[in-house]
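Shown here is one chain on its own, the form predicted alone, set out as structure tokens.
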Amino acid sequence: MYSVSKHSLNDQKFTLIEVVHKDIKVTFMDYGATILSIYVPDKDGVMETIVMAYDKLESYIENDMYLNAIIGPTSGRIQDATFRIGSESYVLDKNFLGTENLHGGKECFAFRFFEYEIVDQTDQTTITFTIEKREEGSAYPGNQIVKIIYTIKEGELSIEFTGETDKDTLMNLTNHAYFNLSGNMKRDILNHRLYVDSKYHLELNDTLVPIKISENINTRFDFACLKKIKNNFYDGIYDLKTKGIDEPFLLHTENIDHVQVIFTDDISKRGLKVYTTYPCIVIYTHNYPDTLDLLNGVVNRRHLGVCFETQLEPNGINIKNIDDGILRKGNEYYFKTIYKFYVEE
């Protein structure tokens, strides 16, 4: 079951789509193909949203946090905002520290309107958001068509990321949802428990760009068993430029039937399991909050949410021995991520 509403702002019309199935209610927006809310029950059956949310619609237009939006044409940071495909070099805008490209820069899909199509069935609802990116006026080669397919059914939200191009190009799509299982952002996520099926991560340089593969064992990236996030923090963590975790975790198993992430809250008893066909998840513990108002009068602050950005390895085009992120003409870009929500016994 779904409903559609229209909202006018700054001479633009925004479409909100609310989908309801058993034990889940999700609201989307056509601007950025954004997830505005995900309501699921806690141990007492109380339905609350478990993603961070702005209080005002106009905040999503600025959206310096890329809150819950689709990221593309590329995700993460690209070193020196440059890349090569064959003999051709391409220069992107330097929108991070004045030296690197972050999340596609000014071309980011988080700031574009998508077309949408809804297919409603008894047991599930599918929303397909479509965007076309033209080569003219773009720093990326080729004309692309990208489709983001959200499917909602009992206790589950899946995302299919698809793309095609008429010229070899760079593509790396993700969703930037900030999860907090306390419900309505009542508490931060440092006491949430986290498991990640990963033995390696990509180490960052001084400008927070991934540059090489490093081991997780006996480091703050070791979540091989379910543990509180704060247990992997230490006294000097806020002296780091990341001020928390903001690293790509390389997944041990790439399989949509295999659990790559488990995330739980001891108080609400809500749980989240993440499955993906992507080889990497960037985990970001909301280390740099903005000052915009959040829903329900919540004060935006550090570690209020955590992102599980399933994607190809960011900056892979500039790192040897990992996926370069090049989508070849005639090939299909396709990856799938599933979020399964549950209540612990």
Second form
Amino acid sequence: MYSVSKHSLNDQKFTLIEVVHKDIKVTFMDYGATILSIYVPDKDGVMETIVMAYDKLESYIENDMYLNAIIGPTSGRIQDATFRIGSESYVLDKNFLGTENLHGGKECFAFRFFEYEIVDQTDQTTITFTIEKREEGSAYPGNQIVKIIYTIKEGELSIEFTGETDKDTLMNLTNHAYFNLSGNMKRDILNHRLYVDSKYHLELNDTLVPIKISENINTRFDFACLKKIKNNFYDGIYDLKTKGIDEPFLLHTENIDHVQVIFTDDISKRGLKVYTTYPCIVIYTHNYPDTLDLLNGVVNRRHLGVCFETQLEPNGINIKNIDDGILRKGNEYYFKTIYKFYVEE
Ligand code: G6D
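Next block: the form predicted together with alpha-D-quinovopyranose, after the form predicted alone:
What follows is the entire complex, opening with the chain shown before.
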């Protein structure tokens, strides 16, 4: 079941789509193909949203945090905002520290309207958001058509990332949802428990660009057993440039049936499992809050949410022995991620 509503802001029309299936209610917006809320029950059946949310719709226009939006043409940072394909060199928008490209810079899909199509069935609803990226006026080569397919069913939200191009180009799509299982952002996520099936991460340089593979064991990235996130937050972590965790975690299997991440909250008893065919998940513990108001007057602060941004290895094209992330002309870009919500017994 779904409903559509239109909202005018600064002479622009925004479309909101609310989908309900038994114990899950998700609201999307066509701008950025953004997730505005995901309501699921806690141990007492109380329905609350488990993603961070701005108070005002217009905050999603600025959206310095890329809150819950689709990221593309590329995700993460690209070193020197530069990449080469064959003999051609491309220079992107240097929107981070004036030297790096972050999340596609001014071309980021978080700041663009998508077309949408809804298919509503008894036990699931699918929304296909479509966007075209033209070569004209773009720093990326080629013309692309990108489709983001959200499927909502009982206890589950899946995202299919698809794309095609008429010229070899760089593509790395993700969703930048900030999860917080306490419900309506009642508490921060440091006491949430986290398990990540990953033995390696990409180490970041001084400008937070991924540069090389590094081991997780006995570091702040070691979540090989389910533990409170704060257990890996040692004294001195805030002296780091990242102010928390902001690294790409490398996955050892791209099997959609394999649980890659388990995320739980002891108080609400809500749980989230993440599955993906992507080789990597950037885990970001919301270390750089912006100043925009959040829903219900909640004060925006560090670690009020955590992102599980499934994607190709960011900056892979500039790192030896890592997949370059090039989408070749005629090849289909296709990856799937599933977020499964549940209440612990
Ligand atoms: C910060 O370094 C982080 C990014 O990883 C994140 O995507 C962004 O904030 C929202 O720049």
